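Next up is one chain by itself, shown in structure tokens, the form predicted on its own.
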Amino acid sequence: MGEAFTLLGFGPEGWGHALLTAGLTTLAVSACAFACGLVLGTLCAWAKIAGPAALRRAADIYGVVLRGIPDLLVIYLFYFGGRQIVTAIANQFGHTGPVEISGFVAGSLAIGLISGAAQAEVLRGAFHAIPSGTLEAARVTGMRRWTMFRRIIAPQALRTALPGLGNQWQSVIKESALVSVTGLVETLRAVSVAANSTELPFLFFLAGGAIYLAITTVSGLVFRIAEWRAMRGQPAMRVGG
């Protein structure tokens, strides 16, 4: 037990600093990926709701493709395929040799692309949950589209979408472990290196699980608080007659 505390501590023989840094990297990758997915999801939801036929079709194809391709393959395509594409473009401008792509950037974009397909459905469902009479009343009063979006659509849709977005955030955190294949030292990569170095895989993989559990538990609490604050002043739903 004493050896375990030493190895997980912040002393000269401990891996505490490395695991803490890796945990923060996991948070950073997840936050960037979630933000990217939220932007893509918002655009796709708009395309499905009010976009022209071509954009609606493109948004549908995007969702089908991203739900059908394994997440790990998407990361490989971004990291290795993206590096080849960037290198080919750079060579056209006189650059010689391969161009490296950051594992952080490739992983964040790939997971964001994956999350965006799911977030689009969450946001689209939240929009359709807005009472049609509310939107009709806004149009009758002559409210402009941007004003209606800012004052009515965004607040009400976000309130409804918060639980679904919270679930997507939890999924993004778990999917961030896949970014380790790019060499980025996030939580899974760090505990793998520590386990191989110390030959104590159970200890460090258990520590990695504890790090992920701590992140998901705290963020789940944050989303529940946000949901509670968003629902304050709203009428309680009645069940039955």
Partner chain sequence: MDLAFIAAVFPKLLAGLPLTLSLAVLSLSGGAILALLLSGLRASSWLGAQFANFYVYIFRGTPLLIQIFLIYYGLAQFPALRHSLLWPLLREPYVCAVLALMLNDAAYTSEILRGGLRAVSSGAIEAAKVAGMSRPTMLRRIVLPLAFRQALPAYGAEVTSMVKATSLASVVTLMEVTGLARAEVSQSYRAIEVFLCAAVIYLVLVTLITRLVHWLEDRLSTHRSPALDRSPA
Contents of the next structure:
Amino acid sequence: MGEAFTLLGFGPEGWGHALLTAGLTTLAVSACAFACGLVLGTLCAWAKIAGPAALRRAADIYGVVLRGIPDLLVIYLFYFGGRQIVTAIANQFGHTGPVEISGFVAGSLAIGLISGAAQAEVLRGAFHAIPSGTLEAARVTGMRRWTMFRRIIAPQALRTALPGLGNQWQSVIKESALVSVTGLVETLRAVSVAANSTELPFLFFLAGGAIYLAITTVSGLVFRIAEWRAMRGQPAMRVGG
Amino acid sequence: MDLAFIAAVFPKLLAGLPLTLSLAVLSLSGGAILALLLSGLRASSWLGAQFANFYVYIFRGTPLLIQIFLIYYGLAQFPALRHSLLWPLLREPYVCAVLALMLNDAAYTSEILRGGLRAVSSGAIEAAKVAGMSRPTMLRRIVLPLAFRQALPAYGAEVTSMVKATSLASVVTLMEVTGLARAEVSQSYRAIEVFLCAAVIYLVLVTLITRLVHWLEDRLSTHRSPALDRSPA
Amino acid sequence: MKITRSSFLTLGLGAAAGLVFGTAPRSASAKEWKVIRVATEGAFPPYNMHAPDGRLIGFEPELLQELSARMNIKCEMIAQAWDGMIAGLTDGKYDAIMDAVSITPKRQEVIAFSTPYAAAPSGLAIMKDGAIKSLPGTGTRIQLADEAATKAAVEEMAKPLAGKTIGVQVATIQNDFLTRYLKDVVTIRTYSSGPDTFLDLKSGRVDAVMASAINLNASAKKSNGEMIASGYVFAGGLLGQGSAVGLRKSDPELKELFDKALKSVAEDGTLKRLALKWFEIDITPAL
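Any chance you could show the form predicted in complex with its partner chain after that form predicted on its own?
And the full complex, kicking off with our chain again.
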């Protein structure tokens, strides 16, 4: 037991610092991925609701493909192929030579891409849950589209979407563990290295599990509070999917 | 794109499909049984409900990959376990992978089941009670079928996500589709072509399953009466 | 230039990409190497491994430091998974790899190699109280070029190994060796990382592990005598011509720089000193 404390601690023989840094990397990758997913998801939700036919079709295909491929393969494809795509774009822009794309960037983008497909569905559902009356009222008062989006649609939809987005954030954290296959030292990679080095896999994988559990639990609470605040003063509303 | 290379890779990867499917089928069936047990536990007592909640909390709060590593490498660390009767089973990477996938699936499925059960109307239950059905009969003929229909869309998503999750079994030396793809990449050094081939295999598989679930949803829809079914299309 | 809608889009995307990835344009024509990235696994003791504080330590990180000073290039070492490491090099993720990578004809089709800096034979490790009690030929080195001796040694080893499972890291020369010589006799189980093979040897999931003899000895030493290296060791042929820095074929100048620096560390005894420090034997190849 004492040995476990030494190994997980912050002393010279302890892996505490490495695990702490790795935990923060997991948070950083997840945050970037979630932001990517939110942007993509919003664009896709818009394309599906109000976009031109071609864009709607593109958004549909994106959703079907991303939900049909294992996350691990999406990350591999992004890790190995992402650079070529980005380089091709950069070269069009007048850039010569390759553009670096690190494990961090590849991982965040790949998970963002996966999460974007799911977030699009959450946001679309939230949009449809907006009572059509409020939209009509806004239109009647002569609101411009952007004003309407900002003042009517976004606040209402976001409130309805919060639980779904919270779930997506939890998924993103768990998916971020897969980025370890690219060699990026996030939580899972760090505990694997420690497990191999000390030959104590149980201790370190358990510690890794605890780190993820801590992150998901705390951020779950944050989302719960956000939901509660968003719902304040609102009549109880059933959220339809 | 080198078509000859891709044509050579496809059959190599398809050789892993039976293993992928058997992992998915076994862990889904095991997961479903465990989920039913968890639901029973939840209904049984306060303590049982706490245990079930804790189980779901742990397995949904951590990545599947770490669960697989913990079961495969973690458990093997204990000499007592290695000398126990369970070892001939836990020694096998296949058993460890199925165990991890199954335990994980049970957590998600039990939540889906909970949602489905909550949606069964009290009217249906009352009607069954009035008709004099015993509790097991009611469960078997009224509650579970209704809950199943209600939970079907969510469960369909869980089935496809488990099929995709089997790709993680490759980290414990299993040569299913993804495992074969990874081996092929390290032999041929051509990552994108090989992983794209693997992606296509999963995409087709998942699309087929999604279609099947939609078909099943249609069949089991309450608004479709048997009489309509028999009418010419 | 007429700005069409699509080129405008690419322009925008390119600008966005530039913002996101912090474009560090490396001009393709004039190659003045100032900073390079070198990939290693950080999981192949004592060649390379992670210290508890996350630093990469071992023979190769220290050798790279020496080479870096002599080439006057800043070398940044990064940890990567082994499977996909060569693909990542050709793909341009990093400029060199140092991960006890042996020179083999098959790899030479895809990447270039510097002159070798270490040459170790390959062998097997077993558990003292495992399913295989011992293997014949311990202490004898077989050159694969000697076909008769190889055949005799493999046949002798095949008897105690028959029906057993051997763990090996995927896409390594040892993996090739097992596939070529023992495929019909044993079950080969491949792992994406080396240390995992030893974990499974310890737990009894595999009965033997094949790896570089240096790697085996390091693991055996750590196991307090539970794990032992046993049987013939093999070298040459498909087991390659020693470990070298892996480079892209399109960077001959970089290869030249590495070759020169390697020659310099070999001549002034630095290479030998590092080998003795980390391997406890001199495995520097005759250059």
